[in-house]
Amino acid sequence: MLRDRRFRNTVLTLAGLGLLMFLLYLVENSGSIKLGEVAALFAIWGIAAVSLNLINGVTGILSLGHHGFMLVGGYVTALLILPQDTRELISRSARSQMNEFTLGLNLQDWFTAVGLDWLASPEALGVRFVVALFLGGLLAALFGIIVGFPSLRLRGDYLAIVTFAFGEAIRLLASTPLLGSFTNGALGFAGVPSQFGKSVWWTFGLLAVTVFVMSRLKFSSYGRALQGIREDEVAAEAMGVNTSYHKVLAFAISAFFAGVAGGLWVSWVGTARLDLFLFTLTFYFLVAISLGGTGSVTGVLLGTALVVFVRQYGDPLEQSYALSTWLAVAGLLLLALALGAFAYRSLQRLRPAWHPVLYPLAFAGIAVVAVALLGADLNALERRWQGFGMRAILLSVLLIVIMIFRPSGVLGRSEFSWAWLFGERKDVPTEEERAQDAWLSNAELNERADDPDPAAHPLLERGKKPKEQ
């Protein structure tokens, strides 16, 4: 039974990658430069999203300073892949702070200069952008490492102030002539390749390289104790974990992976400037673990698939419309708010199934879709409001609701599996189960064993019984 699950299992998943790169074929063929942008936002995001998920999610650390990592790894893969007509242009500027060091900072002259011509050609292009979103998040790293030493003797909220003002303090001084060299100031750099941020070969690619090392990472050794950190940091170190050592490895592995992905976020863009990197960033990454689960990369990225649905498709949020069309939706969304809740109750058998809070809601919204169909001629409801910033608010009462209802998100901590799809229960104990089970009840490896009364033990009923003496 046990086989058959594995190889329906691995038939499932090869399937699954393939429709998913038949899926990604359409896209990038069908013509249309918005969905191929929507999905390519979607991988660099979520790569963002989930690598943020190792520190607030699985250690359970509130980083806000994410964009501040993106930002370093942003503007080194740009510096170091700049085309030469660029530089050139930036140089000729009479507002440039960029000096011939910095100019002369780019990959192509460092691979002829060491005798790799052909990695400077400019078919070579994608070798050297990888290299540059390596080293982009290595220096991510390094500073994700510098971060990481005062959570050494911080917690919650002091730790949370520590990483914003990390991010902020990057954006601002990368402003000034400290590192203007670096960063050109407030001008950046215009003219950065764009046809790898907007392809969704790259950055599904990297995306799925990014999964694969958090889903490895959280059920290892290794993220076994970051969950143990999470869940009792006093318990965990009692038991010999090295909490120091794996928070300050935890924000390593994050920045280096919020630095790659800050180079396909200034590739995606085609420039490098600072207002692409302000907390709102790091904002949007934060609403998308809460929706879709702490701790969950399968929720993570579910998270991510709403948050850019809402940003890219929500342009309707925010026309002018009549103020009895904007209370019709608003009386719409409380009703369905009432529902959505009584179909959660009941669909978990919570009794009762309408909760006396939701009495008011419902008949809140009955009320203002009366009064916007009713006094739909009313000069007052005639009037027309734009409703700008929408899209951040509807964010926010997603969040708002998700906290109330399900505050560990929607996939709460588990992920995706098709035995989780099928309904299955795990009945057949895993390798460690029928280990502990074959300790139990060996007489020479337990001594307890020997015990003629089995209720002293119940942990024996689970194994098999042991030999008559």
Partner chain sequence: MPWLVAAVLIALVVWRMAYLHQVNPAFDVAFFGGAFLRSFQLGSLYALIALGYTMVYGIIRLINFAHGEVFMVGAFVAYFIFSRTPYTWPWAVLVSVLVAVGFMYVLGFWRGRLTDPLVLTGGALAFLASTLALRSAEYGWFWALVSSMFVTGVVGVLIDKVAYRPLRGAPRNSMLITAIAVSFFLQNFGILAFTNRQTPFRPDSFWTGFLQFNVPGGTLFTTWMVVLVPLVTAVLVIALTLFVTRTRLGRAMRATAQDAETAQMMGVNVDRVIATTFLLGSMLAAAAGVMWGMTFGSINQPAIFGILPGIKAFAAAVIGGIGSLPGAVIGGVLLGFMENFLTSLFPRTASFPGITEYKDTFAFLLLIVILLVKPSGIVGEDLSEKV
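Numbering follows the first chain given and starts at 1. Small disclaimer: the values here were computed from a predicted structure and weren't measured. First, how it differs from the form predicted together with its partner chain.
- Assigning each C-alpha to whichever rigid part's superposition fits it better places G205 and A336 in two different parts between these two forms.
Mind sharing the form predicted together with its partner chain? What's above is the form predicted on its own.
A lone chain is what you will see next.
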């Protein structure tokens, strides 16, 4: 039975899901707030990164406006589920810009108005949250369609800049008096119910939905069309793909899930503020995509895990240490760089193994370590120095290195699959298959196919036409 691959994969997937749920249960009951936050943040950012991957990785359009879509979804969700008392508190504040119309944007009122009293009750907050997320996602999708239209005319960097401009324009416009009545200007809303964004069940449930949709989409005819656009737009068009429709569709779907992620993000933080939706968010997702694998859903999840890990557990990087400690670390890093390059070059049999570039590197490393060790008692080196921004520096250096050495990311475009772990080894081609390949790819052999003497070309044995009887 287990020889049947489909059955084996289903069993393994279900077992994996069960294990994941058990782990989530453990996380929830571990009593560690940090662990729960890490899990929830991973799920929220995972949704956003996987959805950005649909445009950036699968369709091959570099879009940088994801934080704008998240803002739309986040604000709509926050507005729709804000409890009535919080709403009144906000609107009564002296600097508030909320008006009557915004006060009316309230799912509770709407449900009461159509007679669904149960849905307006405090117990049904979860249902309202889902409805609000959906509406937020829809509005974000509308924005996605608007942003998607320039993609029909523009390509490459121009398009990237336009999406960035849209993303920033959404944020800047939200702070102007025009939209201030909806967004309450720079103050935003405090008191958004935060039990959903912090709960691993809500966030991971929505992540599962997103991953399911995205992975099914990737291998559907739509996904093939999108990947065709990534590889060669003109060829895709020639093969009958309606590129405009597909590109705008990709933007709309991606923006929808970005809106959902925005709603969860707002709920995680507990407030909806403009400075939650800086370009930094898109940058983190970009790192996750580039790191894990452009176009690969599982790869993006891997990248997100790393980004969230660095963000949440990177505090030691930014704490204050004596200057000599920083110097020692920097010197050791330099040394490691030089020695690593030396090891790599020796393994690859590159000569000279000690490339001239490595000398100053190694000397600098030794010198800096020596200064740190010998001068640890010096007044100047004892001074403590805080490494603010170290995490982002680490991530950006990582991104640059990845872009230089492996632009397609760790997993590349391939997905994680059970065959990787439990499948057979990739078989070695037989002599016969090699001959066939050689025949197919060698034009010269092709030309000689008509040679009357078959013994002169043993490779052609399989390529010969069957004799006519």
